[in-house]
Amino acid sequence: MENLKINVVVDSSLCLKNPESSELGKKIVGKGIEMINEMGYESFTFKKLGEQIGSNESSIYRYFESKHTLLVYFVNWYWSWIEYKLVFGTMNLNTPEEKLNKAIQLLVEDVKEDNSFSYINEVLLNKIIISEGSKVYYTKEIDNENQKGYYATYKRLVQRISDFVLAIQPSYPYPHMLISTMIEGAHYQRYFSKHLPSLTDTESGEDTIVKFYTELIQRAIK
């Protein structure tokens, strides 16, 4: 995959200026990921980010109108990247069962850094999605932001995998609930495994979270 030119497309309406269009924009994204992962979303500010990248706070506002829209951008970039991996990883698979199992693996397994993007650390971004991503959705403006398309990438990804479920079992009544529960639940399990291990059943050297959700989904749609 490293030899392919990957183009992760994020809706232009999510930012005031495409951060990929300049070195400053890439610094904002790259250092923003590092800082939110290190200090948390609440403590993160554009002023602190500006100090770290050697730029005025006002220059960051030319790209993003608030730290909320920056987090929305991160979430959309992440799901666009995952969607690319899903399409690429399933294109040569022949059966919906194979495609569904591959999708579960891609969405649930530990994330590894993708060297195709020098300015984005996908491992740190995954940690942000797990610990901070829900703050994109739990907002009073969610309905308005949904109409603006803030969550379109995530919804499209869930639909893709739901289609695999329906290809296996057309009469299954809850495909979207099943897949979104898997994604969010896997995030909880990854977080618990690092901080509250008594709430999960992980084992050293074995990805039991992938095994659990593979078995759970297969049993659900039988």
The other form holds:
2 protein chains.
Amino acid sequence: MENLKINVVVDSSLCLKNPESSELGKKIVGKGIEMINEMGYESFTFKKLGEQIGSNESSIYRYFESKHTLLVYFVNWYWSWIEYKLVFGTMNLNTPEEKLNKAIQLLVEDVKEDNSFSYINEVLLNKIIISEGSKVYYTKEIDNENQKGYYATYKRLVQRISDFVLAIQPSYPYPHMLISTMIEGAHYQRYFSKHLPSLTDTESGEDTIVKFYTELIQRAIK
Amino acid sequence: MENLKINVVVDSSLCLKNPESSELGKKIVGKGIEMINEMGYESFTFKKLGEQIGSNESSIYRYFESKHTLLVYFVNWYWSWIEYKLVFGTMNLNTPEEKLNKAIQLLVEDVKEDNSFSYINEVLLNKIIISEGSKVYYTKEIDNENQKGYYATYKRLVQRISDFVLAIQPSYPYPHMLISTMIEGAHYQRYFSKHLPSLTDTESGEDTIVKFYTELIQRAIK
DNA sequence: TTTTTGTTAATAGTAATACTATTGTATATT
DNA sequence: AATATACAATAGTATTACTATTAACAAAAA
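Return the form predicted in complex with another copy of the chain of this protein as a structure block, the form predicted on its own having already been given.
Below: every chain and molecule of the assembly, starting with the one above.
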């Protein structure tokens, strides 16, 4: 699985200096994921991160121009990672139905395994995407950042899965809305099931959220 | 329509002093909605609000203990308003199918009319709910705040509409997930259609989002 | 009328935050 | 060995969210 790492590529415009190019950079990313997970995005600061990695606040600014772009970098890394798993996991499947089911599973299910060969903990990263991910685009700078390509990976991923939907049912008029509803929905359903369970119908022991979206999409496009 | 206002009740624990009880309180709420809309939640400060309403920053702290609880107040006011419109708009409908359709329309469609009798601009408030609303529960304090009843109005609303679903199809296993998926989904689909349109399939001239969710739900529960 | 009481807002702060300008230091190149 | 470059650390600034204290003012009581 560690070969996948090579294919996770984040656009270089998202950071001032590639964090993979130095030990300090890897520490910033690795510890940053841990800390945002522990204390939440709002409480997390570059100063605290600097203390944890035995470095200085301003050194971090050499890699990322702001706390916000660090989060944008995480989100893009995550979607790039998911995209590779999607391409890899569907290329040997024959029917679009199988490919779509694989995609649903990949995007909706909880990430449970961590590739320990990397300095990035994918389990924690998945939790950040669920709890903090939407803060990346709920900003007044959205149009500027969109133009800079901050959301390119995500848009490409939605397009790929929409293509599976269209391969099954070419006349379905809302493939993008269906898939973005699923991806975003899966995230806050997981969040709700943990913190506001009365907004969900989750039961322990089985992945109700995967079941729900699989069924929802099958019925929508049939 | 202005009689509805009487029925919009926000739990008193959400503010230190009821803003409806004084002119200053009404200014805080009214101008606060305007300013968050213009500059976004992050850039908005109590200091700037104080300047705009000809008052002092600290006077605002007499009404709301923080910027965050002001947003929580707005969200609760909004859901309370929607809940009243739902109860009022469905009580003379006979079938659960009609009631559910009414609920979908009420929750998914854009708010276009402003009740000018009030100091609260519902059109702007709807925009805040769409662009900033999720920031209310994506916080590390979620469990604390949930216990204090910060999300009670929202949970009650989801329950009401889930009951319509169950009246139509008692065996449907995911009514709450279906409705919370719709409500949250409708918000970011509107946001996406404006800022990241390639994630949607919206066309100008017709309300594709209402169509999409109406069809999605009908097919899901049939 | 004077005094007391309670409610309101304004003043003037604090600690912490995001971010930057500048200086120092190690490494590589000539 | 001298110079150039890349890097990180120091030490800041402006702004933020929030608070402790004081002042204004009205109604009620003496």
